[in-house]
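As a starting point, one isolated chain is supplied in structure tokens, in the form predicted alone.
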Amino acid sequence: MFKQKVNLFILSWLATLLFSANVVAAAQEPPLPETFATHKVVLQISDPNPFKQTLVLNVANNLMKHYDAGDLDLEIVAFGPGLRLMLEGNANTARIQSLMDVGVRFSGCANTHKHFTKILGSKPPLIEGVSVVPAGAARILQLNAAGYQILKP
């Protein structure tokens, strides 16, 4: 009898643990956007070069001007040194906020953010409105699997 109760306790504890792990994993995985846009694009920025970072913003701006509202779903994903583009106080903050205002999403890599925190000794703040995804490269692959075209200017 005692052994059955112990086994039942262990089984219920394992079930709770597995359920909790699945809930945490699901909470960390960013949802895919619901879109009816004809064109779905993800722009990658992984370069610390300010010229390339500006180029990514220029491409996003040009795409938003070229396509009708609602015909383009666009997300810019930064990882590695490219995350600098999305740090608060960046020279491009106003441009990023302007692109957010017209529907462009910005996602920054949590792995890189954690690495920056380790190097700097404190967590550098991201521009308000930037979403944090567990892994930038994985986010790009997730969007690509959902039909997004990857552009790396």
The other form holds:
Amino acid sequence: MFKQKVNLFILSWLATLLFSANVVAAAQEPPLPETFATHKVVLQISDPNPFKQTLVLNVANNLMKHYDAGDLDLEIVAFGPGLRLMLEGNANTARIQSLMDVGVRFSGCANTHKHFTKILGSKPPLIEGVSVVPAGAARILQLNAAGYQILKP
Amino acid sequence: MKKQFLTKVLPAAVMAACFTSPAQATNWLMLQGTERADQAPRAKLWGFVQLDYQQTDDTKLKAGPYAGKSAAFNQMAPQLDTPSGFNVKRARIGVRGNNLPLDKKVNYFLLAEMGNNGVTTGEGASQGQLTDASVTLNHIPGARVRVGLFKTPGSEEGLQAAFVANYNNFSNATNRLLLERTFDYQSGNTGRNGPVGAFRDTGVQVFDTFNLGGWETSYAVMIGNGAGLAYTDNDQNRDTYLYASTEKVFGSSKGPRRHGFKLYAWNQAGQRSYNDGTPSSSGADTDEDRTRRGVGTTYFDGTYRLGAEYMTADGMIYGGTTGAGTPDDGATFTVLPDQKADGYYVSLGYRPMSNVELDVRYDRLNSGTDKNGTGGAGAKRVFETTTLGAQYFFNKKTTLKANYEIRSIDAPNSNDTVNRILDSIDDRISLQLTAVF
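Switching conditions: you have the form predicted alone, so give me the form predicted in complex with its partner chain.
Entire complex below, previous chain first.
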């Protein structure tokens, strides 16, 4: 009898824990944008090659020019070495800010940011306007599941 | 006044420093001393080659101790043993970047020369000669610190990257006043005691660039050994270098041929140690001043190009070879330890097509202008060269340059023999193929 009660307690505790974890995970999941755009695109930058930074920004710029305003929803997600693109003081800051001005969202990976902090010994600030998402790769999958096409220049 | 400085000027300067984005174009201080923030790799391999052909008529000396023999000024540098030929003039390879890519506040620059020129010749020089090895610390807003061996802030002709020079040879003033040759003795030297200075020194430079009202304004203050490419200081004297420039950049053009209008000024001061005797009759070691200063301007809008610079020199000045003979014929090199000089160049370029540039440059050097200096009034020499040139750009990184130099040297205060020696100078043609990678 006692054994059954203990098992029941453990099961209910595990169930609670699992449920709580789901709630926490759901709470950490960044919200999906509300958009009626026909084209939804997520651009991935995770490459250590600095040339890719320019390439990603060029692609974003060209997409914004190609589609009519409101017809394209675009988010750039950086993780791994690609997060350098979104560090405060990046040589492309002016370009990033002008893309933000026309509605492009920039999301940086919290895991990578934490790793950068460990390497540098202090937290490198991100460009103002960059959103931090718990995991860059997960954010891309989340957007993909919501109908966003993934482009990795 | 002090309060006003602290409350108004200082914050403005700090703000300017904070909002300055490093320019990577014809701002040579930034281009060579910094990397684009969060854009540089750990190690970027780069370099360039310059393949040269030069020719004169090899007119023999018309007078003097080496009459009938080859004239040094009609031979190809640095060996001075042939009037024409092909030459791998420059072959440089290097790496640069952020050693820790995540830390944009530290970058480095390493370059070595393997071509045949003044850098790789001279006593102790190597065919693989280190020309640049520096680390830049970008931690203090408005005061970046570059440490090591690198190009000193100064004349545009010396400070600019060699692979974007618009002519195959330096102007007379740059060549004889700034491209420093070092010798042990004031006369009787059979050769240089090291590589040419190559417009470089080992030391510490504080510098930065600010956007002031749309003008990209830079400064640099440097202290160095004053020993060129030598690894150690050859005396206890330090050279100081001051530089300021301001440039209106046109549009969004980038790269080493950026469009803009620049004004600049510079000053270099130091001392050099020489023995006032000769190798066969040694004298006393003396310290002589070496001061150089200049002002200049550049303009390029994609179609028209202008470059002009005026400079003065006081103290030690290169004197060439005795009787304009060649080392092979026994002529030796001299230095004018206490003289004055001034010189200038005006250069114009026009691009009738995007891949063709036509150039013309007039340059003049008045050397040995101090009648009370070494050699007296008779030391004066006037070098004049008009260079006609054309450049063909195969692509952004590959250029063919053709030059025809109309050259003359006069000695207005000297006798007929000296002027007949100098009349031996030929015009010179040169071709140069440059490829950057």
